[in-house]
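In the block that follows, a single chain appears as structure tokens, in the form predicted on its own.
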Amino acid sequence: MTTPISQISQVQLNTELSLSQLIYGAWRLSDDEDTSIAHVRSKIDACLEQGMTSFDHADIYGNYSCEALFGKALAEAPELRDQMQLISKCNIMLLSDSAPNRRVKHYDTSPAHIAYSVDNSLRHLNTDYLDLLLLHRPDPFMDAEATGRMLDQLIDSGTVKAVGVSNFKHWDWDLLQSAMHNRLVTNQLEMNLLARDTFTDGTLAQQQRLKCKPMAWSPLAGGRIFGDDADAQRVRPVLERIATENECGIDHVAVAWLLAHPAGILPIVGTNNPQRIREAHKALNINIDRETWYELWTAAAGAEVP
């Protein structure tokens, strides 16, 4: 493995578990023009050269397709194994023509899809065991009990090393660790500039409540901080002020606003642009303090803080 260029910190999340400050995320592999073997092996290694050794995926990224494709990678260099945390997703029922005779969008939290959809994982991805479970989406016909049992299971046997959620309200992680012996270790949340309830709705209070470290998903809003709608251009001058400052690009400076939020956000940067793979850490040496933060949430917002 390369020296790292600029050394992105591990995050303790348990006493199994960490994960690099930023995380790649894989949801985009497939849509690339070039996904060849060599091309995806090209991203992981950028990712690994600056310490970035997480590695975000879900069953559905890629109509199904995604996993197998990194997967690809790992079996032709298995040794990368070892030097990365594989995340991966699942719950989300797509209609697809991988599932021809799937009626409905649906979720599926029961004990035997989420049994399924692991084993699918792993062998996709050419690992034995998953360094992350999150289930990816609130699914109002959850069974907790069975759901937490199921995931304890996969815990307990060294399937999984730990596992989360992601988009859960904070009274969804309080039914779903209610049937849990083991630990949930973290909230993957959409959070960025221009989507900031979880910051204000209780989610991200109870993250930092129970010293959970939360996962950002989206943190340039699909891209949206680049486009032209009304919320993106208020915003924009100032994030561009910051990035002339600081001699780095406006993603960057989104990334950095997360980055110096108390709670310990986790980002995740999904983007097959290899340049700017190779320069996300810079997103570290920024800093925003207390009312330079602010002056981006009000430029976003459109209006002062009440």
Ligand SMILES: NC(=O)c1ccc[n+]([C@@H]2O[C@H](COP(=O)([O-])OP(=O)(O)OC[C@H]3O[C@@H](n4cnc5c(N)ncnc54)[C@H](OP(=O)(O)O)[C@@H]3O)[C@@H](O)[C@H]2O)c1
Second form
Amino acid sequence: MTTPISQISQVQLNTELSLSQLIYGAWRLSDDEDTSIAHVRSKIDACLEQGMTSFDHADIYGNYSCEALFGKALAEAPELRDQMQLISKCNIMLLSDSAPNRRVKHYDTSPAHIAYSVDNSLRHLNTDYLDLLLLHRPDPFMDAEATGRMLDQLIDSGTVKAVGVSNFKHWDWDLLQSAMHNRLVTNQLEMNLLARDTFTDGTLAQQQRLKCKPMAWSPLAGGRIFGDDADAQRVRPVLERIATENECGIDHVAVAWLLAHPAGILPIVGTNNPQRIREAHKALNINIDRETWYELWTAAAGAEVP
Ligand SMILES: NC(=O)c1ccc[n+]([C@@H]2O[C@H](COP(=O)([O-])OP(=O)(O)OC[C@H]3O[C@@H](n4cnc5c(N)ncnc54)[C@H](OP(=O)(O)O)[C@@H]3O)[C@@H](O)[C@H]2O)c1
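Can I get the form predicted in complex with the ligand as well, since the one above is the form predicted on its own?
Every component of the complex follows; first up is the chain already shown.
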């Protein structure tokens, strides 16, 4: 008898939007050695089969190519759109062949650029709405009133169901929120055993105070957790012990460490490996108690807490 796949549950962000507790990240989609539509589709199916229904995109992923790759798979199976939530981001202006006149990498939170970028995302993803739009990075040149008005307009017109931010400090969040009548729903942050600043610098505290569910990008430190960095080498034996106890991989333990936090963190899984995608749900079955959580923190930090 085969073991049934544990369903990844849905987490409500507001009355309009629920996301899966584990999200699939599309950043590396075009890095896969197989970028055929059939292979992209098989990865989408592997996510949906276990209840990983939310997909994290950005206009710039794969040098502006990943949304279209995903959208082609969706065009062949439009019935899947209702079974998933599509997240995208805007405002990073990359130096790229597709923008030959751009002189410097910069951010653009102007209403015109946000509208242009969302239109492109919709077209590339083959959809007529986004479930969630995020401002990708705080923009020190942001006109908060103008940006906030545009984001409200996108929600009020139904083009996006909700808006959030990424990599924002709480003061960046407060400024943007002060210019909007809709509530920002999440901050997508770099959070993993090797990147712990948000746990203590007020960023996660603000998300908890607002009862928002933060998203964690690069939960395996972009793969560094498997590498030669000193902090990775220190934390790996502890991860391996817990993985053995739970009959799973250290990747699942690293994700479980995020899931255990009371803030209700939503990790974004980034693997292109089909078997790893299929097994992502294993992170949900690992109990990380308070002392184990600190054991991993201490190993990663290389020092006990004060
Ligand atoms: N908002 C932002 O600024 C921001 C920034 C970066 C990322 N993101 C989002 O976060 C998502 C996840 O980021 P990420 O891809 O860096 O996540 P990650 O899960 O930390 O790292 C994925 C990398 O780890 C490798 N890996 C995973 N499991 C492995 C294993 N068991 N053994 C060896 N290598 C393993 C993967 O290689 P394989 O493919 O070979 O498994 C892949 O290269 C992105 O897709 C994107 O949606 C957002």
